[in-house]
Amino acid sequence: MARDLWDPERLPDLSGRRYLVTGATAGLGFFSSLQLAGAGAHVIMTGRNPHRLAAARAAVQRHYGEADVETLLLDTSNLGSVRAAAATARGRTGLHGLLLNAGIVHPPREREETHDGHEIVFATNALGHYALAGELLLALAAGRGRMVWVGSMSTSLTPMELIDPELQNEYTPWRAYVQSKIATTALGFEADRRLRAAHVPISSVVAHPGYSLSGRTRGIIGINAPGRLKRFTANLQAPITQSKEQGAWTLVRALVDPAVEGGQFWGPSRGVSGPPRPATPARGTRDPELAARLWNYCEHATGTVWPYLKASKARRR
């Protein structure tokens, strides 16, 4: 087997390349943005809170004084916000990559709905990203870009049929999170199948960050400041965890490495931690029939039809 020469701490020069990262104000999204900016990329950091966005941008620029970074308000749980942000982002030059990272990791104890009437975890983690990717498809095609959907180890822990995507019945926080990540992963694979079939020069990849904890992540003002108890409990789990910065390694490689292929699934080398490598997704997320039903659901729930795929459908009639 050929030696893997990828070094997550020494990325290739990304000057002249443009990436949009959702959920960039903390955690995996922030560290992905930091790594991209450090390699010379132009990074559009998005988030729901303007003050946290300003703090995140300032933190990147403290690390890299020459960082080419801008901010953009985007709430993936709100379809109006998704469309407004996409209109701003695509109104400029082409996009080389889209990191679909934003998400709710700790769901509410009781089922909640968004302004649009969707279950909040599914809307934030899956529906909003489906809509955003569709709205930015033309910009990605112009840059011959790549979209990366952020999956989770949890999809291997709980087999689940997406009969009730928004959990109108039998809601639990754990089920809401896992189901949203099964959906996100399945959508990522289905996107690649459909883009290939329509001969669109965009690849779709899924990546998961392993078991990455803020308690094992360095402190950064305005970004990550875990207390002593969180540090203590995270360090007790050191053999099976890693920092958010290390978790971002996999997402960034999936986004920028020319050797990564559409339809692949990437994760840490040791499953929960380690350098990025190709991995095996949970069986349920690879079911084309389930993915096609889910795609149809998202298309109708968001009112978003991906443009090239719409043209492709029209030609087949």
Ligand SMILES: NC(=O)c1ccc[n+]([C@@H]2O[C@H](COP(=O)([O-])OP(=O)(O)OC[C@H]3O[C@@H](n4cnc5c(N)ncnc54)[C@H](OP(=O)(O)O)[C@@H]3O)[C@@H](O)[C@H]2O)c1
Contents of the next structure:
Amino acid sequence: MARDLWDPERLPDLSGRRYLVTGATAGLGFFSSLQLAGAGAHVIMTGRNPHRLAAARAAVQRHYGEADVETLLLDTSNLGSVRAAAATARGRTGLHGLLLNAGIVHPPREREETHDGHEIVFATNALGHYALAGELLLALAAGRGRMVWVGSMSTSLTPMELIDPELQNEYTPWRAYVQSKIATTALGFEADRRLRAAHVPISSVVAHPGYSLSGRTRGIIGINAPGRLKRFTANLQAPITQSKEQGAWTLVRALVDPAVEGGQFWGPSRGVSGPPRPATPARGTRDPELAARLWNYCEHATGTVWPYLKASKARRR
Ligand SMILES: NC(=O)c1ccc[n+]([C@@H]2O[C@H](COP(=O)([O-])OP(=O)(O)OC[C@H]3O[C@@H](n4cnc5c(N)ncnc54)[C@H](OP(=O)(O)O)[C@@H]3O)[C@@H](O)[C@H]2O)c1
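Go ahead and give the structure of the form predicted in complex with the named molecule, now that the form predicted on its own is out.
The next block holds the full complex; its first chain is the one shown before.
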């Protein structure tokens, strides 16, 4: 195998390229936006809270005075918000990448539903991203772009069968999280199969950030301010963790490296930490029958059918 020359701290020049990031107000989404902006990309930072979004944009601009960033309100748990944001983003010229990162990582103790009547963790982490990617398919096709879905090692640690994605029965917070990540990963692979079959010039990739803790991440006003106890417990786990900044390396490479191919799964080299490498996804996430059932469910639940035919004819912009 050829030597891997990718340096996550020296990205190629991304001037003239446009990326949309969900959950850009904190953690991996913020640091991915920062890294993209630092390489000269135009970044559409999205989030559900206008104050946190303004703080995130200000933080990027403090790092890079010339950063080309805009903000857009987008709550992935709310299908109306997803459609409204997509309508605004579509008005721009072609999109080169979509980082589907927003997520509930600490699910509620008891099962909760969104305004649209969906289990909140599945809705936020998987369903909203399925709808967003579908709504932005033409813009992405015009940019010959790529979508990156954010998976998790938890899918390998706790194999589960995705029989009841909305957890009508047997809800637990951990089950809700792992199932939402199995769904996200399976949707990412299924998207690539469907886009290829329809000759749409978009690739779909899945990436996971290992185990990335805010307690191991530098403090940034308005973005990351862990208390002493959090720092202390995070440092105790130093051998098996990394910072969110390092976790973002894998997501960003999956999004921008021309050598990354659709249908691939990427993660940190040591599983929990390290520079980005191709990784092995959990077996359950690779099952095409499960993914096809899930896809049909998402079409029905969101009322969004991806416009493959139009996207396959989209003109480059
Ligand atoms: N950290 C890890 O070790 C790890 C491991 C595996 C996978 N992941 C995945 O990586 C992604 C980011 O995780 P993280 O560690 O960066 O978490 P985080 O620090 O808690 O950040 C989560 C981000 O998602 C946003 N978000 C939550 N609900 C949202 C909604 N309904 N609409 C829009 N944005 C919403 C949050 O926005 P607010 O600021 O408004 O709360 C925040 O910007 C998640 O998908 C997670 O499952 C993380």
